[in-house]
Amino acid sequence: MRRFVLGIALIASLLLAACASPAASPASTDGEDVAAGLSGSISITGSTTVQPLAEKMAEDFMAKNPDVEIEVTGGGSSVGVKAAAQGTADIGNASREIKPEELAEFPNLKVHVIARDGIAIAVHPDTAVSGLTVEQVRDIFSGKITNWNEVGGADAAIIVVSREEGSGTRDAFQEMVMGDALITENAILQQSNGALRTTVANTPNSIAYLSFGYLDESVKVLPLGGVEATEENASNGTYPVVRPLNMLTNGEPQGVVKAFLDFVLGPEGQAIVRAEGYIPVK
């Protein structure tokens, strides 16, 4: 009998050591993802370049996180550095580089590039110039080139069109283009790299410039200074005007908006920058 209840009582013990002891997670045992599970919501605004990038990102996101939902805005790159930074949103889109102004008004602005971006010379395509150079193109929009023929085309014309003061992309070729030469106040000025697009593509004698993102057959895209737009010679540098596209956090990102910038710079999220038309920065 003394035997048979000592029995009992190590059987007891072990069943109670058993359940005390913890589980091994799983994603420590057999590799799951460790955003399985995650819930919450994001804000996302700022750039229009950026946004249909981020809106492609999101909705890839949220098939593999049901109890996440993301929201995804535009307003121009002026718009993201101020909702991050001030915390209207969770994260802000800008297509240009932080100015150093900015970083000092906002010291906590954390930067996330998530791609490259090349800026292309769109025209109508009917336009019968093969090129410009990078000097041709600033004389052109700030207004001291205002004729075809000036530059090899046909005796007429040219109608500037470009984005409006606070986008990323205008910023960027003020920057890297323009220098201190300002573009002509006679440009048709739009809210959109789409819009661009279709103004240009719609308008005989037009010229812009544009997002890779969204180039296609419906304008014609020109060389400057000899070198083709493409994302090859982007990514090797010889194009001359390629700007970074950014994500911006208040701080440190944390939890589900961690999670969804993991996914973005991760090889998902650099697979959708480059199926998309930008360079992966990954």
The other form holds:
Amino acid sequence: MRRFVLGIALIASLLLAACASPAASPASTDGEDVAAGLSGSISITGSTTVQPLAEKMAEDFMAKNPDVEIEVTGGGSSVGVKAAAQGTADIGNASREIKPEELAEFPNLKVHVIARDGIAIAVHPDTAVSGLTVEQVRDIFSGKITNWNEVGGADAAIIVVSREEGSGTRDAFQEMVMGDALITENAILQQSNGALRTTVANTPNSIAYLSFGYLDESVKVLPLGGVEATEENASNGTYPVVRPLNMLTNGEPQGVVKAFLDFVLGPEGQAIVRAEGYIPVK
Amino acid sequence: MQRRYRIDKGIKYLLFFSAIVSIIIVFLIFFFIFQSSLPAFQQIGLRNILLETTWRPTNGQYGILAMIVGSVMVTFMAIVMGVPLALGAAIFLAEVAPRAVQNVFRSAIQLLAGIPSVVYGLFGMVVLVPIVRRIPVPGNSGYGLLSAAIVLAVMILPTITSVTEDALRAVPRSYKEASLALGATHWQTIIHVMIPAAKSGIIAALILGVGRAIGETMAMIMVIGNSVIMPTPLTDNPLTIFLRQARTLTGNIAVEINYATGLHESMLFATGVVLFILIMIINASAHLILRNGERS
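Form predicted together with the partner chain, following the form predicted alone:
Once more the chain from above appears, this time first in line as the rest of the complex follows.
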């Protein structure tokens, strides 16, 4: 019996401790920025590439407008398109161009380009190669080139790492780099940009394509066709592999959704875009 | 009096209700998966699904043979590696170890069962994969059947160990005493009396292990490489087949469901149906083996 009471006491004290820790971050209340009287809720779903960006923007927007509730979920670009078109979400995210057949099926779809994202070619840091052409990248990913010594590197088998079928990043890479060539079946497939980066960082002789937003020191980024993978080169059009990040609405956005999109496309939203490693559109 | 009976009756219905709920859920899942997979079976055809090895949904190619082979191979390898270990551990716990050691070992093994599979996957990804990668074979990335099978072997250890241990403990004490009294050594008793007597329990442990192995998803996705290819050796040495990447049936569903729509989505449900049938075949054959074993 005594042990039982002790257990209850322990659990209760743990619960108390959990409640005491600051669960809710204080909303910023610098008076002048608060848009007067904005309230409502927005649901956002779709691309996992856009998701972290949308979450950060939603966080800042909700801090400014405490009466607005924004929920951001993932699911993939195709889900984003469908959700927006069918009205299951207020905003659908897509990290690729909207396909003509999608626009034909859902003529009401309104596309808002909120940012651009380059796709970089990332290799393991010890890789000796200092750059690749688009053709070489295509041949490596299609399995035509299988050894680093064919592109000026050491004599070692190339380990290709890719995203799974249906990923927006893979779709964009397929369209802009591969063309009609298929990505080799031997490629290791990882489920997210993050897992892709971890795999490349830890696997010697590996190569992958990575969204600009996920680049860091753990991988070596190769210039593509002599052009460095930087934001400047992506925004001035010299870097060859750049895709739009879209937010979709069914028809013209209204009310609180419009306010949010204005925020996203305004100076503050675009500052977030830059801070997260993507390319602003304004 | 009346009231007591009423409560009794009420409890009876309540228990019946609890039992029926689980049955209903099983049938709902069954029905839902089959219904969702119907378009795939109708439009692609059983033959193209089961006998083709090319999986390119964007190209309209939906063969899952490579994944069936992947699932079966990795499960088989895990069983080959894990079962001797698990049996050894179970015999040690049930027959050899002193009580104090038993308790420590048993809690440690049970702790193994409580580790979430994503943690196993993480461990495999950052510890095991780099070790496997050291095997000097061109094209060896560390991700593949071998890494996956090792992770899986560890994951099925606790299940097989604890069920086998229970089976050994359930053998009547008189069997053991009779064997020892006849002059058999302890080891002879274990091999010739205890294990045959506990056979059905040990086979049940194996079935549970196989079921756990073939259904495991998260840890597999993280270490197996997920490439849809028929496993073939990387070099002339046939053993390098174990360094090849593969994809499991479960992994196929988990990796692609986020993005799949239409026929592709239906095909993932069809993958689930195939998995379902595969597991039913394994269970049924195990039951058959069990029943035959008991008869003889």
